[in-house]
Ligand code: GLA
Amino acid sequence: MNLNDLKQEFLKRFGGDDKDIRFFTSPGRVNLIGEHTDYNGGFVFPAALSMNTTIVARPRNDGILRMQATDLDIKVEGSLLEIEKYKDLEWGNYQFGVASELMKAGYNVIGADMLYHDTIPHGGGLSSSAAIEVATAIAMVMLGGGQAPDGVEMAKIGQKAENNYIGVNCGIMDQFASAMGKKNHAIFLNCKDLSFKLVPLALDGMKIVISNTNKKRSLAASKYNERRSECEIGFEILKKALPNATCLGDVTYEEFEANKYLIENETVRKRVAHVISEDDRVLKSVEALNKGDIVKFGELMTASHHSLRDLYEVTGEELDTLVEEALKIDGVLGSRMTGAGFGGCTVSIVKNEAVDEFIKCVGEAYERRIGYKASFYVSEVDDGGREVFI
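Single chain coordinates (the form predicted on its own):
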């Protein structure tokens, strides 16, 4: 639906007139390279997608939030004066969490009618929750009389909403990419200090294709904690030789190569080797894209997957199958798993003329080898959260 269609849908659901209706949007994201580096103080390289959450909003003067979604048969209503009551909502708790954190931060948050329209697939690992949080934060600040807010601050508000209100101990990459994305650019983000640079991502004649394994990720949480612990053990060993390092993100590839013998446990050494080499691949990706070398970037993406498969061991048959089959298609520059692993999605850079063949051939091979279908989403790189106008 376009904005005019959404306005009519809003009026049908909420009534009233369109005098004060405004529109806000924020995108989903995909991490192009830099996986399992974030909690090690390393580098990530996400991009905002052309799939997004759009909010049609109209202010109220009674402190009540009324919310609906175009794709859900749910009506949510709650008072800002009773903000702690809504943590367990099936849908709407993220929005109340954002309102709670905005009020704590001193923003003027008022009541509103809000209609949400998502083009981000839920459960596809493309951060639909972060898009909701960032779009909601921007909408609430501006409906309350504020100017267009700082994107980094809105990303932090979204993260705090998940940490404090929802109880999910997420990092900030998803919200950061959703808030700070820029069309035809990726974000080189240092997770240690949130310093960042926008890097040109000139996908002329190419698309980003995201392939979803559709596998339920039952192992992801326990294995995530296990990998995190192994990295912490490895860092404590390296720190004895590198006392100025505060996290694995501070350790260069050369420093690791010179000191990796200190890590006697082979499994721990492999985990650390992935993190250090992955950070190095992100740095090389930035260098390649600044030179316009998309072919080199694709090679680094594929090398990232092999490291996640062989050193970090978080891929699994489904993700490996998608990457293996993708790389058989002429016109694929690179492919890798993205996200936590053990299911979820891959991301591939595919020439426009090969996209249809990619979806057909990879889809057929995946179903033949795995026994059920994958899902495919084609996207471009778009701007971050903002107000939009008809």
Given for the second form:
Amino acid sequence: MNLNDLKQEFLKRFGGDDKDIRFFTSPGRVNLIGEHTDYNGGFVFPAALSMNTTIVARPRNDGILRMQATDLDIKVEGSLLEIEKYKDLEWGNYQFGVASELMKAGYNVIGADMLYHDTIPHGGGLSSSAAIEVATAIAMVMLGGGQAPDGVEMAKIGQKAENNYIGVNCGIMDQFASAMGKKNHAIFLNCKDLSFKLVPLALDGMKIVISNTNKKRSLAASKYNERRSECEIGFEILKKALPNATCLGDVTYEEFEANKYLIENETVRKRVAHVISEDDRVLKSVEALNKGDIVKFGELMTASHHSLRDLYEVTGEELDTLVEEALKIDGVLGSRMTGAGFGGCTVSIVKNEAVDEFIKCVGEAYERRIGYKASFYVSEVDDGGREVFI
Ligand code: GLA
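Could the form predicted together with ligand GLA be given as well, to go with the form predicted on its own?
To see the whole picture, the full complex is given below, headed by that same chain.
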């Protein structure tokens, strides 16, 4: 749907005239490498997608938020005065979480009618929720009379909404990528201090292909929080030997090797080994990309998947099948799961001429082995969250 169609849809649902209607958008993301490193103060390398959430919004003067989505048969209505009441909504809770965090941070948040239109698959690990958070944050700040807000601030608001309101202890990567993405660039982000560089994605003759397991992710949030606490336990142990380290991101590969015997619990040791080696792979990947060495970049992606499978144990049969089948195709340079894992998507770098064969062969093999279909997207890398105009 283009913005004009969306405006008509908005007027059909909410009535009134189009005088004060505005549009805001923010994208989903794919992480190229650097998984489960963000909440450990490590490096990540995501890119914003052209799949996004667009909001049609019109301010109200009664402190009421009324929200609908084009693909859901749901109408949500709530008061900004009772902001803590909406945590358990099936849909709309992320938006109330964002309003709550914006108000805590001192922004002028006012009531609004808002229609959401998503092109990011829900629950697919491409950060549909971060896109909603960032688009909502930008919309609310600007409807409240503010200027186009700082992207990093909006990313932090989105992360806090998820941590405090939704109860998922996620890191900053998804919201940062959604807010700060740039067309045809990936973001090399240091999650310890949020310093970042935009790296041109010079993938001449190649495409980024995303494959969706379409697996329902039931326990993902609790398993995610469990991994996070295992990392914290591991860090507390290493810290005794490395008193200057403030997070796992500060620990070098050599320091870990010299001190890993201190971590007696094998599971915790494996989790930490993944984080430390993954951080190293991000640095090497960015170096490889800067040199135009896509072969090396692809190898590091695949190594990342194996580490997530064997050490971090967040892949599972569906993601492993997609990666295994992808690597059988000539013209695939690398393939790995992207996002939290436990289902969701993989990302593969595929030569242009092999893309059709990839989708056909991986799709057929997946259906044969898993019993239902995967979905595929050949993705474009786009800009981050912003107001858009007809
Ligand atoms: C989810 C979280 C991110 C990050 C990834 C794993 O997408 O929201 O903060 O931790 O998982 O890398």
